[in-house]
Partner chain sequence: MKKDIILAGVGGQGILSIAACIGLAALAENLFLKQAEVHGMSQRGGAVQSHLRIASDPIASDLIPEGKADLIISVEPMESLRYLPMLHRNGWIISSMNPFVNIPDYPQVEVVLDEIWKQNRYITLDADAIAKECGSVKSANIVVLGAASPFLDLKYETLQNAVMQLFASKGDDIVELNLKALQAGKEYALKHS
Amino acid sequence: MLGDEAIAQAAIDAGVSGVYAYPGTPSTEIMEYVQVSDQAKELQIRSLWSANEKTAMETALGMSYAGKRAMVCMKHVGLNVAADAFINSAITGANGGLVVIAADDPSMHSSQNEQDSRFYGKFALLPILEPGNQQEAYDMTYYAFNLSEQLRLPVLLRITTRLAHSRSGVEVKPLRAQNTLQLPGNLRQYVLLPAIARKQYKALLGKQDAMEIEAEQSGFNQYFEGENKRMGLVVCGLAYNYVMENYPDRKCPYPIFKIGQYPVPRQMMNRLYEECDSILVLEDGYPIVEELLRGMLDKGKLIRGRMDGALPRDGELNPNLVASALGLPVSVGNPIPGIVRNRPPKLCDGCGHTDAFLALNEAMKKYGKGRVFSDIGCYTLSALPPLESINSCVDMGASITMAVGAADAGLIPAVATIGDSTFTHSGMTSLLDAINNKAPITVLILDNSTTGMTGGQTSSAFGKIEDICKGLGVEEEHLHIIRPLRRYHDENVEIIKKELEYHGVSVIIPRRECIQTLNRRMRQKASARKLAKS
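Please give only the structure of this chain, in the form predicted alone.
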């Protein structure tokens, strides 16, 4: 199984009743696995793509309130969107087991930053699990639901791209029955009025010792003896594999403290510190454990890691970086032949977004460059040649509000481009701000009828965009649907030009089905016809 698939199967086997998510690499395959699972369908497990990560988190919290087990999945930046509900869920606590999966993307393979979700778990004072392989991903997920119900708290499981998208054999556990409906014993537990929240927060603080004892006794935290005490290794999750890859016989000479469950057990950490002359901390992401170790046990011994330059401060770990930090020879492969060139990403051939941006580029010629704010999705690739259309990509929904701010500063006209799924994720409130401010901006909602960048999942916006825009207050005479095709190019340019001159909010919806989902749909139709004939 992929790491993502192992997590999904573990949730099914652990008796989950609902899985909620918003697609985002590298977490997408968790929900996709559940949605195609015959076992999940037979068990009537709810598995819905939510409008965004915050609504997914809140829906899962509602299922937990009702006593059933729930899981919510997102990529690391999605946890920013869900943070309000996530942080406060530590204060409400959990009734049915509640597991939050955050898939981090060190090295930013398909993300705008490489933040470390362990920070959020530590900030919220919640237990964190970090698997080092696919079997641990399965076992930790299965265990996380039990831990959640034992502590009456949500549990955060943090994975990274390499684990999510690599495969290994996985041994599964017996299927557990789903929980029955059962309301919280305290019906005011989820009412975070200050007087109640203060009591709940004290209760959360009171559980910290139990969390540390659980981590100390957990089989996911292991201490491996080593003969050479010159250096001790603290390895977190997947980093253990990178150490072992440098020792073909899998015999590391140094003592190793492998962390898979947080908070970090002090006794194990103290033992390593006392036994060894120096410490090397290997963790993917931020130097969270390294900072903790320096604060907890900085008594004069050398502590190395990302903070002192032994490892790069950015990017994901790999066996060569670990070898260098261990003082071992670094393996360098053959040089890449010149014929194998890097190919920058581009929009698919036949993508409707290309025609939309060609029309926008022509309409914007008289105003010059630097006026188009964009968002997160396939269309972000329009920043690259040959289109070079857009000037921003910050976070989901930022295009519209950045255009509002730029217009307030005097940059008129200002344009926002946003996808249909991103619009219902975080763009609707931005458009409401623009309407309330009577901002002189033109918004292009690029509607390809799917969540295209992550593989063609159902878009929450499908069939609803015009009604949403009208409901928010867009004037009908400044709301247009265009067909982004070459034969309509001149007509589309004229519509965009006209709206750029309007001193208010206008919305243009270039609508054309994603070429990938269209091809997939046509193949399915052809297969169905062939099957019917046979």
The other form holds:
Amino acid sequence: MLGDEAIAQAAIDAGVSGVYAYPGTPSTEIMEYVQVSDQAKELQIRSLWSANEKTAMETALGMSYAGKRAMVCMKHVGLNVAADAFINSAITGANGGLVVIAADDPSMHSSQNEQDSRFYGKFALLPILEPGNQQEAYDMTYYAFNLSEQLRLPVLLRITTRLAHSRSGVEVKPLRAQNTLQLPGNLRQYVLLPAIARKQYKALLGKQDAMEIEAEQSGFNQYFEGENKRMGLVVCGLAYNYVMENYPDRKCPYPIFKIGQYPVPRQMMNRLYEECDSILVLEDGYPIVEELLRGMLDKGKLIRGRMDGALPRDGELNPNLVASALGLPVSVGNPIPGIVRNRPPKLCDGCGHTDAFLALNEAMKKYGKGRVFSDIGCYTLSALPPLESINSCVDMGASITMAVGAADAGLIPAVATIGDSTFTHSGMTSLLDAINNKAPITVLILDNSTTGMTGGQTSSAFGKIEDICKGLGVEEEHLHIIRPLRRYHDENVEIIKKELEYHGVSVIIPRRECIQTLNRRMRQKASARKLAKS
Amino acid sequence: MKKDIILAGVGGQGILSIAACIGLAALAENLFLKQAEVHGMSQRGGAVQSHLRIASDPIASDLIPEGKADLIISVEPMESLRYLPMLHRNGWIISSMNPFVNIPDYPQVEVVLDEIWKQNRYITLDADAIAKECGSVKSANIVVLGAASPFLDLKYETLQNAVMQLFASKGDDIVELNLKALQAGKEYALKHS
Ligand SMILES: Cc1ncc(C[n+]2csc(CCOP(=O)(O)OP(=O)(O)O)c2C)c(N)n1
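Now that we've seen the form predicted alone, could you pull up the form predicted in complex with the partner chain?
To see the whole picture, the full complex is given below, headed by that same chain.
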């Protein structure tokens, strides 16, 4: 199983009643697994995509309120979107088990940054689990529901791309029954009026010791003896595998404190600190544990890690980086020959986005470069040659509002391009701002009728975009649906040109199904036909 | 037994099918398996790789250490070169010779092949032509898998079974085609290694 699949199966087995998510690499496959699982269907586990991570988090919180177990999954930046709900869910607490999965992307394989979700866990004062392999991903998810119900708090499980997208065998546990509907004992628990919230917050603070004790006793934090006390290793999550990879007999000479659950138990850390002359901290993501250990003044024992150059400050760890930090010889292969060229990802042949941007490029010629704010999705690839159409990609929904701000500053016309799924994720409120501002911007909602970049999940926007725009107040004469096809190129250029001249909000919707989902549908149809024949 | 394999290609070329076949075969032989895949952004026509590790003992890391891969199996010649730093000095490159040109500055294919041929151990094959002879160019990835089969320390029959399992849902014709492709790749490798 993929790490993602192990998490999904564990949730099913742990008696989850609903899984909520918005797609995002590397977390997408968790929900996709539940959606195609016959077992999940039989158990009537609710598993539809949400409009964004915040709505997913809130829906899960609602299910937990009603006493049932819920899980919510997102990529790391999704937790920024869900943060308001997430942080406050620590104050309300959980009724049914509530597990939040955040999938980090160190090395930014498919993301805008490599933020470390453990910060959010600490920020919210919640327990965090960090699996080091697929089996732990399963075991910890299963355990997380218990922990959540025991502490009456949401639990954060943090994974990274490497674990999410790598496969290994996993042993599963027995299926637990789902919870029955059960209101919280205190019907004010979720009413965060200051007077109540103050009490709840104190209760949360009061649970911190229990969280630490649980982290010491659960078995997910382990201490391994080692004879050579010149160095002690603090190893979080996956990094443990990279240490072991460097000792073919799987015997590391140094004592190891392996962390899989937070808050880090101080007693275990203290033992390592007292036993060893120096400490090496190995963690994927930010140097969180390392920073804690060093403290502000770093006047204790020698501590090495990402902050002193023993390991790079950014990017994911790997066996060789860990080898060199351990002072072991590092194997090298031959260098990459100079003739090898980069091969960046690009828009598919036959993608409607290409035709939309070709038309936009031509219409924009008159105004020059630097006016197109964009967003996150396949269409972000239009920043690269040959199109080089767009000038921003920051966070989902930012295109429209950045265009409003730039227009306020005098950049007129300003253009926003945003995908259909991104539009319903976070673009609708942006468009409302634009309309209330009467901003002179032209918005292209690139409608390929799917969430393309993450593999073609159902888009919440499907069939609703025009009505949403009209409802928000876009004037009908400035709302156009165009066909992004070469044969309509001139026509499309004219429409865009005209709207660029309009001093108000225009919305143009280039609409053509994603070539990938179209091909997939055709293949499915063909094999269904074959099956029917035979 | 332990084989560390880098699979290389361009998004959409079918390296995950190769990985799935080797994975199924490894499980059938009761081996341990770890496979790090690439999903997301780079699947859009970008360079993709997968780390596949099979062994009779438990495997620690999902990633193969640099300079330690036993094999690079590549469905595209330039992509096989991109992962040279991963390959052990005595490792093998098994690569298709058919370039996938989707960038404007793709080098001359002769130059690319020359670079492969400068390496210690390699098998390069015209996988497209061999696949076409078997019935469809679409099975080129399985031809390359066939060419790698003598180096995998897996029984050929378990690989055949894996191919059957993987393509079973697509009908008997497709299964036959891919078994032929597997065999043709294997024969080529045995003649040319
Ligand atoms: C907050 C957040 N959630 C999820 C993602 C992951 N993500 C990046 S692009 C994308 C899909 C966008 O779909 P759409 O806007 O329809 O554009 P398309 O890729 O189909 O062109 C998603 C879900 C992200 N980058 N940020």
